[in-house]
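Okay, so here's just one chain, in structure tokens, the form predicted on its own.
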Amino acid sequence: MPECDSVGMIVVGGSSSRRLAEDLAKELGVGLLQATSNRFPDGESYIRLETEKLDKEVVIVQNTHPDDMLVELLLLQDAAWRLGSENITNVIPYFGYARQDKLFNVGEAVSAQVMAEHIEMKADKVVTVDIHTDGVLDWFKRAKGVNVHATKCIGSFFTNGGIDLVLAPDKGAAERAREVAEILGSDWDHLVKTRLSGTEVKIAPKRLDVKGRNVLIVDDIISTGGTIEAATMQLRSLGAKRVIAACTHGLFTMGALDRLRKCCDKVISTNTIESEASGISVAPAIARAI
């Protein structure tokens, strides 16, 4: 069994983000060590970290989002801590149930808090990806907690891509979208939904015209991809000569990805969840927040 250097910091990629951790190692240049992970016959989850300490400063890398991943990392933090990790960093690429930060209606639980005060009963900082709002920070007490923008990254990826148009799905996307195009040095818009009838709807950018454009869609999360969709087919028909989605968090759940692969030019996320549709990294954004 290794015994890890006793002196600096060290990476552990759950299994949930096991690419984006050796990313990260290579950006931060510490080392990495990938945990063991296996299920029970009865389906729960079993952890190990392969190492005889870590009397050091300790980064795990894993998602909250589904049920099994939130329990990994619970089980994570417990391993790293009676190795004698002095500091633990928690990585959450994509936060589960960051949505529900507050009571929508009486007899509802506020998920986010619950998963805050679980996950800094061992951690000392926690460091997010486009969170859905960054007040769900605030349920941490105890440990710092930290949002990044996946926005440079992006913007970098895209760079010299022929990109002359950005666009958020939303109003309340437009500040993504004009970050992107800043590093881009492109135009930018957001899409507004014009009803021109009981059954149509038309969708189109609220100031540029798209005819010849190459446009770039981008925004924090795609799951079931029905306005990026409808999006792009309206694009096409204003005349819209390429038309890319880019998303944060690639969900992509009840067949989205190959639904969009059939309308768009391309569909690619971070990878803030892995799948073969996570092509941009997201470790520099994160290498800077620790």
Ligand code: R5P
Contents of the next structure:
Amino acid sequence: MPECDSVGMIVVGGSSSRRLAEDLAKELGVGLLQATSNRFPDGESYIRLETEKLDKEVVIVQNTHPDDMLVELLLLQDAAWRLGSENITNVIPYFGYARQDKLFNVGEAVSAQVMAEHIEMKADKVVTVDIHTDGVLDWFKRAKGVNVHATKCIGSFFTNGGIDLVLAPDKGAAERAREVAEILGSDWDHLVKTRLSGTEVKIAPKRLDVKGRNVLIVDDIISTGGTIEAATMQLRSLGAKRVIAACTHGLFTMGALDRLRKCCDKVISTNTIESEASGISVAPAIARAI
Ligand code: R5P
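Alright, leaving the form predicted on its own aside, put up the form predicted together with this ligand.
Now the full complex is given, and it begins with the chain already shown.
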């Protein structure tokens, strides 16, 4: 087995994040080692880093979602540590379980805290991308937690893309729309839902007209796609020329991607979760944080 020939630092890609690991290694100008991952007949995860020795500094890129990826992440940390790594950075592009970040009901677990406690047993630094709330990083007591934003990467992707208006689906996400719009030099706004009657709801931009304009909706997560679908229908009925949807984390559950492709002109996500729609790389943002 060959030894890794990089100088001082190496990026290790787990099976959730192979393309992003490759981008990140290029961005940092260091070596790349893609982990071998497999399954035992009973379904348990098996991983191996095929090298004799690892650099002192290792950057492991792997999500905590879905559950088997979390197990793989813990195994990767251990394998890196056994191969001599003294400084382990975990890049967790999509930090699953961040949404259960407090007790909503008595008797529950605080999932985000559980994740942090287990991950920092072998991590010195943890880098996340557009994590549900920055507060989750406070659960890391020993490891240093850093969250980076995907807005620059999303904005750069759409430069010269003819976007007239960047829209957030709600007020809480307005800052994200503003940041992307600033890069594009376009207008920005957020959608507001107004209840007209018991059965009627109107969704429209708070300040600006969308008629005849190319609109980019930016969100942190697309899960079922319901939020983007409803917004797109409304924007079309208000006369928007093109509607493009972009998000950081493309979970695309319940056939969301197929459904959204029918109503939006384009649907794209970053590569925090790899899929056929993950065309925007967040490697530059992560590299800046390492
Ligand atoms: C909500 O706060 C988030 O920012 C997203 O808008 C939401 O998670 C999207 O979910 P879905 O795609 O299921 O509508």
